[in-house]
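Shown next as structure tokens: one chain only, the form predicted alone.
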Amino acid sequence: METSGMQLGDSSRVAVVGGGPAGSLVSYFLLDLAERVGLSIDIDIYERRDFSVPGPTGCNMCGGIVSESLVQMLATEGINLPPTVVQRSIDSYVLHSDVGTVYISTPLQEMRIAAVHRGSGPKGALGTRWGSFDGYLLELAQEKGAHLIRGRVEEINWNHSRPQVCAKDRPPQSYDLLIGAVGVNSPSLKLFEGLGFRYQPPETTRTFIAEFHLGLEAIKEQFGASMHVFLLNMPRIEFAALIPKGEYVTMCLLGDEINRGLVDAFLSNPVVRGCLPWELASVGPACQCSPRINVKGGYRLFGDRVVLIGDSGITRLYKDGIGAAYRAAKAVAVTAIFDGVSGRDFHRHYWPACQVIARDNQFGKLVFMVVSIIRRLRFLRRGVLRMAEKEQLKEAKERDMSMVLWDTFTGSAPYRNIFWRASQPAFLLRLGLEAGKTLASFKLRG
């Protein structure tokens, strides 16, 4: 088999900048695969955040839903999320709209969708009742043998054709492979743009995440084990949800440049006020942030001995970013151990995995475009709810709408599958009939 000549060997050194899920998983897979083939490599993970600390210091700015498909994939790797990391298992969704509400149970009667805190909870969280999802993955990588370096990376350059990392208060270190696993909100991302392989960062948009403290009993009574999703005629909001986590409920708004005015309008909506106690919304969240998210992948994600993964590369549109990080991390680790670490190696073996995600995102854009049309037309919103209601009451043989909604909300299925299922003639006919009945009743009342 033809090789590039740039291979990892015994005592090769790898730097991973970023200790979130992408960085931890690629370190874990590299060490695991190296061990299987009898290779001894050293990995340094550069991560300045402490995921054991509540609030912004340990937060990775994410809604915190781990999809069912990712839970299954992690389990096949021997990574089973402990109860201390899972704040709540989601077994159902409640879809709220101005034209009604429908409860949607899991189609497979399983409870493997996990609501997690990326850090150790919001600012002011007391005690250590739950652990950090990101912290758990980072500890797994360290148990495999990765070395954690607490320090901000200030410069990345070249030293005799080897990438060199300069961290605060530490001497420069040269490596055989440099992996960028930083988020799009990290200033470290800019450091990769000057390495000479024409890397361009992803296109992003601003979102909004807030944590409200309700207490265990109030969460159980008001939200249960359901995520509450909103289908409202509000501009620029592609996805809005309230997610129960331990003693907190997370409000997550995804869309196009979410600003404070849009957040206030969402909180003031009567449908939202019926779910989230208005007095609590008036007091304000315990913690909030407006992170940017990747909505279109970066360009030139690799060169000789350098590769970018996770949010700094290509990730899934709006949903299951951690799942995309898993796939990218596995592809990079397999390439580096079995093929090589040149730009040509990554183009041959890592880039195809990126293209799969990018192509699926095109279907995702179509899915959310259709959702946007439904949000704007009241009779279509009601048609969707009527169709789902009948399926949940077992008045319909098929559960097509329930499956489409479930997979869209959870991110468990590829967008291509969702689009294909929703474009079937039988599905469109049923939706058309329900929407037609609703439109006729609106006209009669009018």
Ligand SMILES: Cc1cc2nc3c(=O)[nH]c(=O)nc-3n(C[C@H](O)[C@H](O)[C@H](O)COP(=O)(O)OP(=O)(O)OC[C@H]3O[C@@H](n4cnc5c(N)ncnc54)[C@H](O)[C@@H]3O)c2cc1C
Contents of the next structure:
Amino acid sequence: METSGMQLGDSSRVAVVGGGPAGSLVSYFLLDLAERVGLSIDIDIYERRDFSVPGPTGCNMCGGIVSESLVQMLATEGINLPPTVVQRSIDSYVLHSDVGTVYISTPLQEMRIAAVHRGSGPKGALGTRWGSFDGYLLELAQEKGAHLIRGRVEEINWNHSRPQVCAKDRPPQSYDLLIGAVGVNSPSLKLFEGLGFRYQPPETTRTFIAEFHLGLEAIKEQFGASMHVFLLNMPRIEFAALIPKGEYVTMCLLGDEINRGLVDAFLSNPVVRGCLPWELASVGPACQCSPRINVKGGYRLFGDRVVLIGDSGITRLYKDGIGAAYRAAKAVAVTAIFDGVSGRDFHRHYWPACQVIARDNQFGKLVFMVVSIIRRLRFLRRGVLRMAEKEQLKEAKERDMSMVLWDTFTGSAPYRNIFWRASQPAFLLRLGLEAGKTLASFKLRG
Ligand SMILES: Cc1cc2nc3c(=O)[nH]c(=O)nc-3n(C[C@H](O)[C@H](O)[C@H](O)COP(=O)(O)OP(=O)(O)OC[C@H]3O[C@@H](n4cnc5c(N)ncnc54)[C@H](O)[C@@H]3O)c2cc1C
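I've shown you the form predicted alone. Could you give me the structure of the form predicted together with the named molecule?
After this comes the whole thing, all chains and molecules, with the earlier chain placed first.
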């Protein structure tokens, strides 16, 4: 096969800037594949955070849902998330709306998602028995042979056509390949913009996360193995959920520039106030943050010997960002080991994987557009709930709405697949009938 001539060889050096899921997984896969083909490469992972520290300094701020598709994909790689990392295995959800509440169990026993803390738990979480998800992946990469360099990368430039990395208080280091996996929540993307391959960072929006300490017993009693999801007529909130984790519940709000006013409006919404015996607003968060999320992928993600992955590149809209990081990491590792590390190699072998995610996001936009219409129209909200309620009856054969909702909320299936299932005539007919009945009952009452 024709190669670019820019290959990794024995003793080649790779720098991975960022030790989040994308950085750790790409390091793990590179070392794993190199070992299989008898190649000895050196990998330095630069990471500024210490994931063993509770609170924001050790956390890569996220809802912490690991989709079941990712749980399964990781298992096929021999990566089984340990019970210390999986805070709760979630197999059902409770959908709350102003027109009712419905408990929805997943139809298949194996449909479980993992709820994890990205760091070692919220601020003040002392002696916690839970481990960090990011810390676990980073350790896996280290066990494979990657070297962790704890510190912030402050400058990246070129040294005789090789990328050169300058970390705080360390001499500059040159590499044969530089992988950017810095996410979107640091100014570090700027370091790559100046490298001359016309990289443009992703577009982002602000989200909100808060952790409430309720205690193990209360969490078990109130949540069991369910997460709570809200279908409310609140503009700009695309997704709102309460996700149980150990002694805490994580409140996650995704949407368009979520600000303090919107958070307060959500917490004081009667549906949210009524869904638990305590008001979350009066419990007060143990920890909270407003991270940015990638809503439109970056542009020109690679050049010769440089490539960007994970949130710094193209990720999945709103859901399963960690799953998208896994796919990008795998595609880059395969390209670098088997094809080469030139811009042309990445264009041929990594870019198609990015395009699959980007195309699926177009369907994701349609799915969220439909959800926002449903959120606005009361009779449609009630129709969705009625359809899901009926599916939960023992004798019910169809579980289409339950599955569409589960996959939309958890990110466990491609958006294209969700859209296709939700646009089937039988599905639309059932929804139309339930919505129609609701409309008729509103008219009778009104
Ligand atoms: C509110 C919210 C909820 C989310 N919920 C989910 C969810 O439930 N499930 C899901 O799958 N995804 C979720 N996501 C998306 C998910 O968080 C990201 O897709 C995922 O973290 C991307 O991984 P990454 O490794 O690319 O980036 P990150 O996880 O951001 O990691 C980047 C790493 O780079 C390090 N770094 C940055 N700059 C430097 C530097 N200069 N030097 C050294 N190190 C550096 C950072 O410390 C960090 O560890 C959510 C995102 C948000 C904002």
